[in-house]
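First, one chain by itself in structure tokens, the form predicted on its own.
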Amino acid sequence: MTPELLTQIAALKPEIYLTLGIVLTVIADLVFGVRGRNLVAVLGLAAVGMALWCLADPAGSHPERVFGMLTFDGYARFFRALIISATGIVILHAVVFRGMENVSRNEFVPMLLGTALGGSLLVSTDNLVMLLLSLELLSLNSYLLAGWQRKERRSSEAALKYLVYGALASAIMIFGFSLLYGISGSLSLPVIGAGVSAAWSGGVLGTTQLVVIVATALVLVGFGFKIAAFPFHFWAPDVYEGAPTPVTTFLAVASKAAGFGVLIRFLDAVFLGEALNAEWLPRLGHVIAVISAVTMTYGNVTAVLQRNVKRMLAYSSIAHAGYLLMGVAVMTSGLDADIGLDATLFYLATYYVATLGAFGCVMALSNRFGAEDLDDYRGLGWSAPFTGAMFVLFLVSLTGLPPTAGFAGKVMLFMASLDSGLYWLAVVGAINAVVSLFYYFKIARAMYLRGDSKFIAGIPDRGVMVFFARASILALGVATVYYGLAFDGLKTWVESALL
């Protein structure tokens, strides 16, 4: 091997460790069977740990461009860290999740690592073929994970709906890609961006411009499905409710991060990488702004009507996709794209922490008390004081109240919208933040103010893995408060990830 080839392979170390983890966990399953469940989990966590350790190397130690189709810049490093670390936390929570006691969990870990591998490659590529392969690696594993509780009818239903809708969305997006390829004659996103820019030259709406509009709309359908944006959200509530809670956590955090990561890279390369006609770019921004407003409004209003907590958080996730699209709308408004990207990445990091913690608390309460609906949560704040307090903290952050990281994230989004002239979108976002207060605090009220007694007996949680799962929830809680009070470190990390 040449030194140049070895250097490029070294840049793939996180993905190599994830692949090695898949191989080792599969072998451990074949050798030890059911007895090797904890060993499989430990091997999976070790692979995640090694991948994160490689990502912690100083920037610039590896080439940014690898094999002509992967770009391992600061932006990719940011999203790879989010996806891979979320995978580790989900593995830890899956080990102690009682919903899969009667289901073999050994294949769960390698499949989850495969999903993380797909997401990691997805946010790092600007090549259409690699994008599609990575997206399918992420999606196919996600379909199987959603139906992991094979004896649960709602889990099988969730997987089937996810598969059918996902296949349709992928087909639509691939058709859009084929049109972009026809315009540019290239699979590279920057070259496609140059072709799109040339198509708009002159500012006269013609056949080529119409093809670009249709292709962009078709591609946005596929990305909209992945991030659960309105009106492509319809799969999310059923899948989030029916899938095992660890899988729901992964879909709400890591899969959504991967979706936004590839969406932003696509928009940046195709529409912002070249001097696109100033008359047309703001129109794309306005379309995304409208989708953002409708998505957050629909998600929040519908969440108020829910009684199942996982389904409520599913609609909450849809609403947060709308908030994140506020930053994307600012990016494509025709002004300073870095302002919108900065706000989007910062908010995504705060959403990441709070959502991981919230679903961790949902899983812990489900394990101990079998709680699923709001009525089941009555008095649980007194019976499980640690979990209850952490859950309320994460709900406060998701609402966007001080002194949590969620407050800082919403302030950055609203300020970015105001700076770009999208005043109406900032107002819609602020109103939606107030609406979200109603359903988030319905959970807190049920836990602390609606219980008939001060203590409800439950199944005790014990074991080393349970301890580490609780420690992860505590760490997420500390991060939620710390980055709400002193967010300069997080902001610096986000700024290093700007494209």
Given for the second form:
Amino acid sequence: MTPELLTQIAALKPEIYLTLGIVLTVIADLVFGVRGRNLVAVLGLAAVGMALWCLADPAGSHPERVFGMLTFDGYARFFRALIISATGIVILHAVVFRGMENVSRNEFVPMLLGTALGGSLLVSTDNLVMLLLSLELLSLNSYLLAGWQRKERRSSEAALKYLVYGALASAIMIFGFSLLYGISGSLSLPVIGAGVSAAWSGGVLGTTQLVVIVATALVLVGFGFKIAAFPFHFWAPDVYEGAPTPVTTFLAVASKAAGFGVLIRFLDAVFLGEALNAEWLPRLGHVIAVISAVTMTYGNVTAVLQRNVKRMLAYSSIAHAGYLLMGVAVMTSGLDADIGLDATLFYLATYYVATLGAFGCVMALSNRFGAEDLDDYRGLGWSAPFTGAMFVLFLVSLTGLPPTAGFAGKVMLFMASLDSGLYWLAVVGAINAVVSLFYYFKIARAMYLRGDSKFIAGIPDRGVMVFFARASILALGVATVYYGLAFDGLKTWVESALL
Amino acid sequence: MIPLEHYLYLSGILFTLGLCGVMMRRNVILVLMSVEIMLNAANIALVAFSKYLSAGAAESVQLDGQVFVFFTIAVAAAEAAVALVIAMALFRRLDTVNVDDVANLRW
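Since the one above is the form predicted on its own, can you give the form predicted in complex with the partner chain too?
Below is the whole assembly, all chains and molecules, this chain first.
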């Protein structure tokens, strides 16, 4: 093997550990069966830990291009760290989740690792073949994970809805890929970018330009589905409510992060790489700004009407996709791409911490009390002091109030959109933050101010894994406050990830 | 040689038919078959582009598109397998594969 090939393979280490984790957990399941439940989880966590260890290694931080298809730069590193660490926390949650006690959890771990593998390749690639394959690896595993509680009607239904919408979105996206290939004669995103900008060089709106517009729209349908942006969000509330809570956590955090990772890389390579006609890029930015405004308004307003907490958080995650798109709109508005990208990634990191924590609390409460509806949440803040307090903290961060990380994230987004002249979008965002306060506060009020719980004590959780799951929630809570007060550290990390 | 446009018309027609099928069919299996038709529309376009991009350029034959088609076919097969598993699981619970009956979750 040539030394060059060896360094290329070294850059793939996190993915190799994930693959190894998949193989070992499958073998452990075959050998030990149900008895090896904790062993499978520990193996999965070890694979995740090793992958994160390799990502944290400063020696591997310089950009590396592997097999002409994957680019492991700081940007990919940022997203891979988010996706893989979220997977670790989801494994912890899945092990303690009561709703999955009567179905096998052993196959769950390798499938989750496979999803993480798909996500981490997805954010690193700039080739359409690799993009398609890693996206499908992510999606197909997610469909099955959503239907994991196969004895529950809701779960199977969620899987079916996710699958039908997902298959449709990816078919539309692949048709868009075929058009992009026809325009540029290549499957590599930078070359497609060159082809697209050559198509615009005439400056008039002819057939080729129309094809470019149609192809871009078709591809954005696929990405819009993954991030649950309006109008491709239909699946999200049903799937989030029906899927097992750990899977919901994964979809809301890791799958969404992967979607944004690939969306931003696509836009960057195709529309920002080559100087596109300066007249047209801001129009793309405006389209994304409108989608962003509609997405966050729709998500927040509909969330107010919900009674089921998981469903409410699903609409909240649609709204947050809108906020994140705000940064993407700034990025494509044609002024300074870095401000928008910076704000998006920072917001994604704060959203990651708060959402993982919030869904972790939802799961802890449903484990102990079987509570999922807002009415069941009455008085739970007093019955479960730790989880209740943490939940409120994460909700404060999701609303964007100080002293949490969510506040810093929202400030950065609004500053970015003011800087780039999207004043109306900043106003819409600010109004939305107020609307979101209303329904997040509804959860907090139910937990603390609406009288006593109808549950006496619930079923207390015990065990080592429960301890670690709680510790992970505590760590996320500490991170929320810490990065709310000292966000410079997070900001430095995010800036190392700029494209 | 058949002009490129004819392939693209065929591909566009198939894509539209598939999309209409997804919208109008109520049986899950037929919905998924319509999705397969849409995927094949993309495949036809890819192969046609691949052939016409390499026409007249002997030294740089454009095979990317045809390779992509193979991967699309493989992905479609995997998707069909997953789809049938999920449809089976639901059928066992509900005795139906009609998407209108699968409406327990509503806002």
